[in-house]
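One chain comes next, on its own, written out as structure tokens in the form predicted on its own.
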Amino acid sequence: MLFNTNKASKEKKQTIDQFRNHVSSGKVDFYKKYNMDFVMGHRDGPWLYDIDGKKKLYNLHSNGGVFNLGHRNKEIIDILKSNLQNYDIGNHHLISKERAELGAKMAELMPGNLDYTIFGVSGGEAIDLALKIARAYTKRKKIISVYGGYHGHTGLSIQTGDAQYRTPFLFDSPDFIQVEFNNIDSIQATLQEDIACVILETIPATLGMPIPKDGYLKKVKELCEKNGSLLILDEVQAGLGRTGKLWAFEHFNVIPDMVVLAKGLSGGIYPMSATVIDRKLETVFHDDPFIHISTSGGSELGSVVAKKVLEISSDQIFLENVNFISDLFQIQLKKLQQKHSGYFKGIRRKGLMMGLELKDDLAGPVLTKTAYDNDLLIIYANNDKSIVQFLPPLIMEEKDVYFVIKQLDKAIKQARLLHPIAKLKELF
């Protein structure tokens, strides 16, 4: 295939200028500063290609799980194409066959009484709804979340996060209380009779993937039940096979009152989120079933895509491969850890939801940059910059692991050399 490099370079420059002038000047300046002005062009499977054809990146971030099934997954595209003959977004006021089938599939795959699903477009929207339901059902207002957790940037979700996200927008509220993750005593001390719910990521991604201690989540649920509060588990990143089980909470012997899904439910093709609720909570909508709506949520095209995602992600062979690749990564990453022991300190892992523990808060940004220079897209955890998020696509093959390890080895070597210079010159 012939590639006109001059034309492609001009197209890239024009795109960057338009993005700077009409979308975000700050992002362009940031990427220019670190010589990372990559413009997404062709993409396929685990790979992203620069629009000018000069660089490609193996996607080890997967956009937080959006691309669990890789970029432009053929099965997802085929199901979308075939249904374009009959469907569009649909009308949220009316009963929908595709939405009904998706809801039934979700209930089939969820444990306990998690029988009802309200569909949306984004994770933040789905979190907002979960918090609304908790308040409406319990008739209480206060909400507990954890320091370093992240649940979105919308109206209620932003208030569950750290001050750096909410304070600039004047969203600080005494109704939202934060405690330490993995600290059951702090939950117990804070669970007063005015608490509507506790909301947690099963494995907090933006905090750097700390794994829940044995019995922690189960004990939180028990305390919530005793207090008349609800437990919401955010599986926007941890769900849909990411941890080697369909739902991450299956590892921890707990069934929450609500589960929130998004990102990967889209198949990387059609935005979709889901707030899955215990049957008892559906009574919130009995007096007025239109008290909450989402115009594009549960769109019929989105529903057929999401149903296919559930079918793929729940397949036992698919999940077995996730665990096989995860175990292989554990072996190879341990070798890298021994080789770079002063810099690469440890591995947090549940399936292919992994965090690489590094030397200090500067090491995460530095490795993000050197990995980019070695054709790997990884991103440090924003609420713990000593951790690099490691979220490979769930469709990886064995040969891909060895390629990634080879490039990561090079990246860590370069990071160790760059680290003192970056610290001295305050490059990050």
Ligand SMILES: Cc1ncc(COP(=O)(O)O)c(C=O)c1O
Second form
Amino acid sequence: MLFNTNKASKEKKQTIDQFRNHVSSGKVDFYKKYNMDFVMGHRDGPWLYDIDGKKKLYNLHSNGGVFNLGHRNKEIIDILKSNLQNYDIGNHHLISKERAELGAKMAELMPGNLDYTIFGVSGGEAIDLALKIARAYTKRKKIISVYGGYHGHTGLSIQTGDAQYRTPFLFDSPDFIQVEFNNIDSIQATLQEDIACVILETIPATLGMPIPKDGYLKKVKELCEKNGSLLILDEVQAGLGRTGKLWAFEHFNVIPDMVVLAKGLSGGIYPMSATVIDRKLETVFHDDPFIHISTSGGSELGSVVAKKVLEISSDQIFLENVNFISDLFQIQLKKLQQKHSGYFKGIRRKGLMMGLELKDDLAGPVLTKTAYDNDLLIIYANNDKSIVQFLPPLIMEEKDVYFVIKQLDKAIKQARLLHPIAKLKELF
Ligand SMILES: Cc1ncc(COP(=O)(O)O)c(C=O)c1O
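What would the structure be for the form predicted together with the named molecule, rather than the form predicted on its own?
The complete assembly is shown below, putting the previous chain first.
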């Protein structure tokens, strides 16, 4: 790409000034402080380019799965373009061919009686709906989630999260109870008669990808059934092929009552979320089918895109690539871990849903910075900063694994040098 550097630098400065003055001054100050004021310009597959053309980043965060299929995936763009000839958002009150076909495709790909889908725009909205359905169906109010889990920032989803996200906004309802992840006793002790549902991410991303212990999810489902409570699995990050199977819960021999999807369902192009529900739960809407609405949820253009995402992500060859790249990473990351033992302590992995376990809480932020300096976009897990989330695009090619490992090696070396200075100066 050719850039007129003067013009591009001016454009970047103007963007940053406008952003500081009219969108978020705090974010600009944060990125300036760490010399990471990247402004997304051109983007293509796994690559992001700074708007001034001076830097590029290999996207190993994929926005938590939004960019599973890479940036500006050609198949997604082509289908959107061709449907722009005929469609728009559509009307959420009316029957829609595109929404119907997407619902049918989803049901075909989901196991058990997960036959109905209500579409939304964001993950938080889809989580809120799942919680509403749980309450309406069970006629119970209380909701169990896990410490460090994350389901969104909307009215109900935020209340399932940690206090740091809730208390500034004065959310402190006793109807939302948190327990420890992977601890069956704490769920068992909390599952009383007034519990509407348990909500879990199949693999909690913001907690740093702890993998569910053998039998944990299955046991949670059994306990829920016994107690007349529902199990909601949030696959906003873990779904759509991320773990090497189409749905992450398929690894754990469990079928939940509801599944929530978002992020990647958009193809990175057109926002779309989904609350997929067991057939029995659809009765909640029998008295008044208009009791829940989302004007732009399940938009017709979005439905066309999401259907294509489902087609691509459920393809066996696509899933085989995820597993192939995941196995290659395991071998290469293990070597890095041995080389940098003491700093890089372990690998959490299910397909390409991976977390790098580091020395301590400072190491995640420090490695995020040195990785950035080495052209890699990775981000530490906000609810466990000793873990760096590692979510490459699912379309990743073998040659890119070696590039990423080479750069990560350099980034870890620099992080090890920077760590004591960062600690001393309280840089992060
Ligand atoms: C696991 C999980 N659930 C729900 C959400 C909320 O999705 P959204 O930001 O689209 O509201 C997120 C967002 O990061 C998420 O990671």
